[in-house]
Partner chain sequence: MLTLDYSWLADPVYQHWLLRGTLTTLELAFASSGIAIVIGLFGALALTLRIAWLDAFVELFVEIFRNTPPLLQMLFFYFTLSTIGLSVTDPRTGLSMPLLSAFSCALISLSLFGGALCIEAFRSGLESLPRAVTEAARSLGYTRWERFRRIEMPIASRICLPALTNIMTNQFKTTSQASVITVPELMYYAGQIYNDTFRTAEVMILVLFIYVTLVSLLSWGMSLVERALAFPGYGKGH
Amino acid sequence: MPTFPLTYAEKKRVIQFAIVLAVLLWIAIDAATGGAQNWSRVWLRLPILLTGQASGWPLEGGFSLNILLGLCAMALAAVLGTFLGFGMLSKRKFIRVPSFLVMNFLRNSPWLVLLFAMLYIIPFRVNVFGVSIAIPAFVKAVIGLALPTSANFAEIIRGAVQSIHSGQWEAARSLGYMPMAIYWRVILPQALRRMIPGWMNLYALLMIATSLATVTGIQDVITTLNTLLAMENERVIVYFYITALFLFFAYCYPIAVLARRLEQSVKGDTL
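Take the sequence just shown and give its structure alone, in the form predicted alone.
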């Protein structure tokens, strides 16, 4: 039984319960006033939204393509961001300054503009030793999303490494560790724990941003949705968009919640 005044956690639970109740109430009223027929249209098309196929298999597009795009872009961003992050931590100015400039340029560039830029900067075909290789739009979308993500990933690495107390460095040096050994054996194991929540938040943000990749022409959930809407009447459109919003929410919200819990768990780390 809650006591008044409510704590922050209790207020949060009350608000979440009120939101869920309002959504359920809206769905019930909408179904009673004829919305059930519109939801049945959405249910009929749901396999196409999820997989790009009416039968639901094989996975050729839809929301599953957004998930694949997010995972590929995150993997590429992790590699690029690691180089950028450690470049900014370098003691050598000719490495540190360019890394800092590249990170700031990518981090402050609109994601949509970078996607358009990659669409036209990267050629549609390349010749390698006389063999012509096509570069699909999916690859361009991965690179276009990975670039700004890598800049944010680099900042996560830099912040986590610099958050380790200087006493850790001094203690490792006094034991005779070389700089690389200090990184691998002392700093990174501690910094990695602090990187994970930021990394997960960044992945959730990247997953939301995959909806922008529709400009490259890939058959993601937004492109599929637009194709479906051409075959539906105007009254059903809002139901399809609500479904697309729910798909992103259902995928990203658990990641954000887990990231927040991990953040709470690392707050008490001894510096």
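Residue numbers count along the first chain shown, from 1. Just so you know, these numbers come straight off a predicted model, no measurement behind them. Whichever C-alpha set is largest while still superposing within 1.5 Å between the two forms counts as the rigid core. First, how it differs from the form predicted in complex with the partner chain.
Shown in the overlay between the two forms, fitted on the rigid core, is a CA shift at Arg260 smaller than 2 Å. Shown in the overlay between the two forms, fitted on the rigid core, is a CA shift at Ala250 smaller than 2 Å.
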Given for the second form:
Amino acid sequence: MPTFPLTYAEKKRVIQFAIVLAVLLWIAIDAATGGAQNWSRVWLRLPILLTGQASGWPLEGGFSLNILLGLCAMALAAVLGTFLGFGMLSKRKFIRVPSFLVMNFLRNSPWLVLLFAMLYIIPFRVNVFGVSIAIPAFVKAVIGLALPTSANFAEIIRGAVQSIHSGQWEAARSLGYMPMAIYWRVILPQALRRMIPGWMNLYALLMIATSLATVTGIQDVITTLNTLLAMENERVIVYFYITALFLFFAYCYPIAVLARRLEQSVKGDTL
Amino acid sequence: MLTLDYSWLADPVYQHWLLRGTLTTLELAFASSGIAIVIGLFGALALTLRIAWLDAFVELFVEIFRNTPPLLQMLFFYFTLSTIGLSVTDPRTGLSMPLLSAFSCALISLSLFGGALCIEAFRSGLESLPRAVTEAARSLGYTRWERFRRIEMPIASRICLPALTNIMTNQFKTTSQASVITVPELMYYAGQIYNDTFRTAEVMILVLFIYVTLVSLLSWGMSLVERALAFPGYGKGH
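What does the same protein look like in the form predicted in complex with the partner chain, given that the last one was the form predicted alone?
Everything in the complex follows now, all chains and molecules, and the chain you saw is the first one.
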């Protein structure tokens, strides 16, 4: 039960709640004064925005495709990023230096440009043992998004491993652990706790970046949105954009909050 | 295997396009970064004042801009600012013209996006200040504003320089998305060139290298600044 006077954090929460209420009220007033028509247009098209289908099933595109794209790209980035991350931590110079170069190249290139480059560099179809396999745009989008993500993924691994106190290494070595065993049994279990919030933030960032996949021509939420908007008048466009923005916000904000909470809980343990 | 043909690069028209595109990109990146830092400073100031309603608004602003795609923000600003009423009637043709060009729409949306990130960076910088510093300033009789200007911000801005570097490079990379709303920057001209020459892979590889070089130069420059301003005992500075 909150006691009066309210604490600063409580006061802030009350005000934020009030702002959300005010926005809802504003939407209600707008709906009452003619906006309802526009909202009903959005409501009618919402299944298409979410699933790419007017009936809402099966999932063929729209926001669900963005989620699928994000998951696939994250899985690929995890594999690539792990190799890259451990490459950067390697003691051997001929592994470490190229890994750093690749990581820096991928991290310094814009996501959109990399996506475009992958779109045009990866051939339309490839021949594997005489069988020609067409590469769909979706696969290209996954690769294009996974590359910059893997560089960030690798940086998170490197940062977390290097943030482990050097005493841990020395202690493990003096106890006679083999180098691989030091990683597996001492360093990684501790580093993993610090990596997870970073990975979650990265996933949220990737999810936001999946909106760029519209340039590859796949039927993601923005492509769908643009197709739908071609049939709508100028006024309704605003409502559609707000809906699309809200979709991303509703998906990414909880992840960001959770990541921050985890980060806070990990922050305390140094050593 | 890929065979690359760069003979089109000899054409002065394409060279000119690439140059102009790069200049527009630089302009957009630096202008939006500058505005973003100013927004970040004001936001951080608003947060240190500890006024609950101001804090609530700033936090909402940050969360909305951080958790939605910048591409969608740009499209939103581009298509809705004129609908909301920011348009003028062209006296010659009598047609309604949007008041803001694509460039200014991109600038506004990028500045707000970067500003949200900057507020967050400055806030975490201010939070990492040792309490003793602010307490010492208070006991020396500094007013709230003087404390922010002379004690807290100079230290915090140096602590959060790495984060600021990240934001600036990110800002630079995000400018490529302005091509979607037809801002004539590097990415836009790249599209023009490969529409002309059909050399898509070659153009994209070249543009990728231009971006990587520029962003690498920027982060290298910022790392020099970081080193010069490094704060003993914090971060990498020793």
